[in-house]
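Single chain ahead, by itself, as structure tokens, in the form predicted in complex with another copy of the chain.
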Amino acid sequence: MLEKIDLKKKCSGKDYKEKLEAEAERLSLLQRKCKEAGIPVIIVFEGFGAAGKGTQINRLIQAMDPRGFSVYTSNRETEEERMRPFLWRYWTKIPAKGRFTVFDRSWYRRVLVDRFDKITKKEELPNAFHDILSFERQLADDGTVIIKFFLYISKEEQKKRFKNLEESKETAWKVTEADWKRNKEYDEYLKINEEMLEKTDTDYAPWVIVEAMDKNYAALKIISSVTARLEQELAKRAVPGEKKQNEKPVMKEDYKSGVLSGVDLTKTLSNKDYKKKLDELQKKMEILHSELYRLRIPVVICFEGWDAAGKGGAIKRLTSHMDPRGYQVNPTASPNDTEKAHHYLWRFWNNMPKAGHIAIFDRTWYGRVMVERIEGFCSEEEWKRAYQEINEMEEHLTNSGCVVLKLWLHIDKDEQERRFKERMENPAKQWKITDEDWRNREKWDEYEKAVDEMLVRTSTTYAPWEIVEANSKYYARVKVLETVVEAMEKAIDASKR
């Protein structure tokens, strides 16, 4: 999920000061309320080196009454700590009712730096994740509010910051060899972090990704996430007798992490290049398909995208050279009565491919977190739960050796209008356009938010989303084929090893 997040978010100095002051006042009040209500609060800071954890913790606590919080820096284990289970030092440091503990790095060391540095052994990892999840769930069940921040900067930015630190005598000591190693092997370390985020983003203790290129933006996102969450938790507890609900915190819309804003829709391809590439790729596809069949690798390819983004055309080009006995295209319409009487994933399970076969889904289970969410066909609780359910299903598929590929065909609002109109004017294409399409179009902004959240929450290491810039149909169709070909080559290579 990290890789694709738009890191360009910023906040100007003047804007920053004003907003920060407002939030600081809120936080100060909320801290008093949490004290009165006896709520223990844990705030975790994780993220890349030089992403500014120290600075950000400092800014956050400025607003707080120092008698009410402690900051604990989680360095490498001491001799005393090493002689006990790794969670021991954190269990003994949990806040009492009404108090805050801020963790500068935390129990996540175990599955991040300590994993990278091979202090945590590979065979210890599953237990470590299991223990961390239990730990947080137990605290949350007991009423502790757990807020987790992941500070994210790019490789280049990290390098620049390390260099800046090294240039001054006062700060040079802060940059260690281990830091440089993690910068050099940034991609590998990123993967470790991605896996951690996937496995530990829970209802009761969700992660907030903080785009930390701009310190002001990061500070604002952090403090407003804290205030929003505390307000939500206080409200939850205020209603007497109401059951605790493990809701994802309401993030202020301004600070949502996103992907779509960073997509470059100007990408295009000439007719000549298109024809040449298409031909090459389709021939490759033909060979790869029979190879997959021979090696008995099942493949699931998901097509999602805006109405009129060109899903049908792309599927046609993708399958044109495939052996029809080896693949199936499953179009997804509204569920029928039998389907409605089952779990929403049931109908998709019925169409999962067997070994060596390809199942292409034209629209998918992601309807749950798009159309069903926006049209209210399922409850808020249901679509919020669906991210995890979907991730689990895709993980189960990949665990069994299946390749899962997800393509989001992206166009902008103007392009959609152009295509809608074109369809209406062309008698051969009129059937493709309905009133419903126009109605959906009115909800573009709502859909955009839902799609952004979907892409962030369900792009996993085992089943990543690929965003296909589709304003140019030629470009899109070629990128679809390229993506599929690449994934298949990878799977074939892996199975031979």
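Mind giving me the form predicted on its own, seeing as the form predicted in complex with another copy of the chain was just shown?
A lone chain is what you will see next.
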């Protein structure tokens, strides 16, 4: 593939200046248009060492308003980043609507440098490629424009540039032993890069190969590629109802025979048995939490359920014996303006736990396929697409060693009404009930249909749903603890094998 690229292409100084000026004006205008249209843009720079990524990024951004972009350099993972899924640091850097993020190296490090250095094992590659493709497709589906450049130079040119860099004290630090190793084994590293390009060249995030032997030619190709792509994307969005090339038809399915209708809500527990089991399980949690931290196992616990189903009470009993330094409870409210300006999963990625810690979500990303679906806060296309996006996110978490637990606390409509009235009559609990709760209750049947579909489509082998019969608060709290304890014990046993 790459060996067929003509690396002799050049551009004279005069042509470069004339063409660059025209392209720079176009890019400046297009940046403003993207801001007005609320289009987030990601520009990725990959390629061989000394191919000029830093130089080309600097030339590109000269034409742009610095208030509208960020540049992120992807070096070796920090200790903080190593303790999280590898895409976490990129999810937290994605641009808001109307902004640009330029990545000097990116998530492809996982399947390039880290693969060459044997940090990424061979058996980890399929999952890594799958996670990368899912990441890019989710962003593209949400409206992000992804432009990827691969800067290509020959082995001889790379060697020459390394030597030139080493001759100056100011630049010698840029060349490492690892760089020379990749130059020495250039053909092997070339194959790794070719495989990456073949596996990740998609219609929604295609690669642009840049012949980078001549820096002027490379700069013009990069800026003209960016302007052409942005003009194309702006034109596409200007036509109402136009389908994206990568849009796939969503199959309609009938979930009339619901999951929730078969739940036995008569299950209960006496006060005596409740106190006994609660004490035993909380003591176990105390030990297991410490062991999880020692073994560096991250855990995500998701609480969903009807209003007044008892999520808060269950979380309180779950965490009562846990070290507060090792867990974080994340209550999910309506997204603020900053969160609305990003992909809907962005705010959750910002709260994912590092290795050995527990993140508890009181309501989660599943709001996309429940409240946002029912209340019309997202389009039908968006919530139907979300099932796959959510499954892929959870798969990436589990691929990285995270335990993902999902609990749906289920009560019936009569029990909810009783609890609502109880809250209204108790001054200490009146704050828990709002007009919105009563309005949501009027749409019970719609929500039940949405929940049934959610449970069917997102209960996976790696992150299954556990339905908690919650008409009895005692029974529900104990079942939550039993479920979490069992999952933690399994994860700990598996890590010791």
